[in-house]
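Given as structure tokens, the chain that follows is alone and in the form predicted together with this ligand.
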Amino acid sequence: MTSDATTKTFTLTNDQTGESTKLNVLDGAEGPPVIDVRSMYADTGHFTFDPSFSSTGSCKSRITYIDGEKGILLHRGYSIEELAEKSTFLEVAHLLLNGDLPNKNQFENFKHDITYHTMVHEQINYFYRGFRRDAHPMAVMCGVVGGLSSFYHDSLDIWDPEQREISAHRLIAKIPTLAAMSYKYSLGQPFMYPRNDLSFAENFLYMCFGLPPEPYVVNPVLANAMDKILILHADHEQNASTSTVRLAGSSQANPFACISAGIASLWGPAHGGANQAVLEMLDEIGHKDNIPEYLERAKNKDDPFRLMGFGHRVYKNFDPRAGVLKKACDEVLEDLGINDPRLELAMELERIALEDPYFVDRKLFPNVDFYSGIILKAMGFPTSMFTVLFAVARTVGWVSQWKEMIEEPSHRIGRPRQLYIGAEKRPYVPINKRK
């Protein structure tokens, strides 16, 4: 195999009959070539195999860039650290929906848009009931959300651009309401209505934590916690739950199946659910002396456990996020007086981590979920609803994802390949002969 940069084209040569093929080689605005390999089987006879899709990109897209060696995160353009500090959830979420960061009158519009959608219809209500009051909230919002496509028949054609524009609108809208009455189901409490007059992460704030019989009085520490919380959380290029939320609507699907679909690959803990795991695990550490012991057994390929919140597919030196979230972190406990022994333990665990060679030869640091764990804790969520809240902020980045595929006019329905390794062609054998 050989490449040649000057032509931009790449020459597979074939070993066995010394034939060889040119594939195109296609420069993105950023990041490393990609070879073109769409023509491979029908010029060479041959897939490429790339089961978790290593050295794969599925598609073109113009909404997020990382660069997992520097640990860059762009969204179109603009670096995750600039976002979260001058930036609020809503125009992050416009600037990854629609191109551009609003002007003030497009923001306003938006802004509109979104706050008169969060309110869902009445019978969802009822929705709710069928499920156990145990239930795990990520168990409901895939159904839940799932169900909306029954509730909302307007907006389902997506090849109406307004259609598709008024189902992003709801969906970014209203998953944080049913996100919330998810909340509220578990614990026994009245469904809070959304408020109008609030912004989009005090809302959030107020339909999980309120109460009706008092007026809720929302902590602006907490409000912007939240805020970058969903900043951070927003979208991550073609991860797992991105890429579910691209298949299912490559096949045109509608898209509140398409982001429960997403919902259902964010829950698990390799991926959202990790923020989850990685409070569960401090829990089970206990207390730094322990710290060892784990650490052996993430090292250790027989046993299942591995440091959790630790690692990225992506990111090989830092997880941008991961820093921004911290410092939130030790904002949110120190303005609400917590001196919670996690945090303590949390980053002792890094610090041992960072000096051992295991975790630095394979370039293993902190992401995301490392500290978000122990900010939504002290805001007062509990663990069952960590992946819930990674779910409202992604719901803005699988729709503009979502959005971009459909737009894309060479869009055909996603159908990977396999290497079959399963038994050749038989004869049936009726049963009374099978031994």
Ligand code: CMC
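If you superpose the two forms and keep the largest set of C-alpha atoms that fall within 1.5 Å, you have the rigid core. Everything numeric here is computed off the predicted structure, so don't read it as measured data. Residue numbers count along the first chain shown, from 1. What changes on going to the form predicted on its own:
- Once both forms are fitted on their core, the CA shift for residue 173 between these two forms remains under 2 Å.
- A displacement of less than 2 angstroms separates the C-alpha positions of residue 91 between these two forms, with the rigid core held in common.
- The Cα position of residue 309 differs by 2 Å or more between these two forms after fitting on the rigid core.
Same protein, different state: after the form predicted together with this ligand, show the form predicted on its own.
One chain, no partners, no other molecules: that is all that follows.
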């Protein structure tokens, strides 16, 4: 790489022709420099090849920064640890959506706007009747969230800033209501209407666990843990589901359709199902006495067993969200006093793994999925709802990323390239002459 007073460049040299091409190098506020390859095809006749886009920057963004080597997660410059300790989910939502933490008046206005959008159109109730009772809640969410666009025609003009804001507020407010309705429908219980006197996390727990015959008092320890879970999952840079939302949005699709696409991407077990996989792993281990055997299996590269909830693809040191959620996890288990063998197994697995040199040396520490799965199980959520809860939290990140992309003047429809390895052009043979 070379540089002068104004521009950094990266020089490519063709080994066959000896010709050189200079590409600009862009510096971000944080993180490694980025080689700008937009002119590469025009200049060289070549595309880049990067399956899964793990080395490709697809956009400019001011929202979230991750340094996986150092275990850093920042939202608009604020550390996730500080936000989780000192803010509420709605404050973080305002931060992600608007760029700054709100002052008191801004927060009250934002809270009012979200709170008074939590109701959904009464006819949406009929959508649920079309699903089987045993339908996976994520299948239901894909349908009903996309269906919102058929009800709210007054906020579908993506080029109108006011309509974009209304759609953003509606999505953040209504998806928890739809998620709770999906849970209630699977149980055969009546839907619970949202309450404006409760906080965001309290309201969600009320809609999930409340029943009409008797008052439901929200446990403050559970509400605090839920608020932490929502904050810690609110955004995570350009992951699969966020990239899906951006790609769908690049075609100028309406925001409800874009978020539905994000939910579909999140449904994959390699993305949003990690905390569910933790519970399934605990079921496989079965008993505390079996932990040493399974830890040895996890160390064996030839054994297909993997220790779910430990280590992270992005964070090579430690997951900065895990420490926050571990504290909340301990508080929930202590408050509920649950005598659940699976939860006891999880805590014993955590203790033993953190003392094992193999896992310590490789920095395979418990991640956010390990603790969130335990908390949600303790709260009473079935594993089928875990990814839905992830979607409730991540909606604010999706909406913020979608809004940022739409407001970027240079944005165009996404169109990845490919390395074609199929048949070359060949003549068509009539069916009666084919061998």
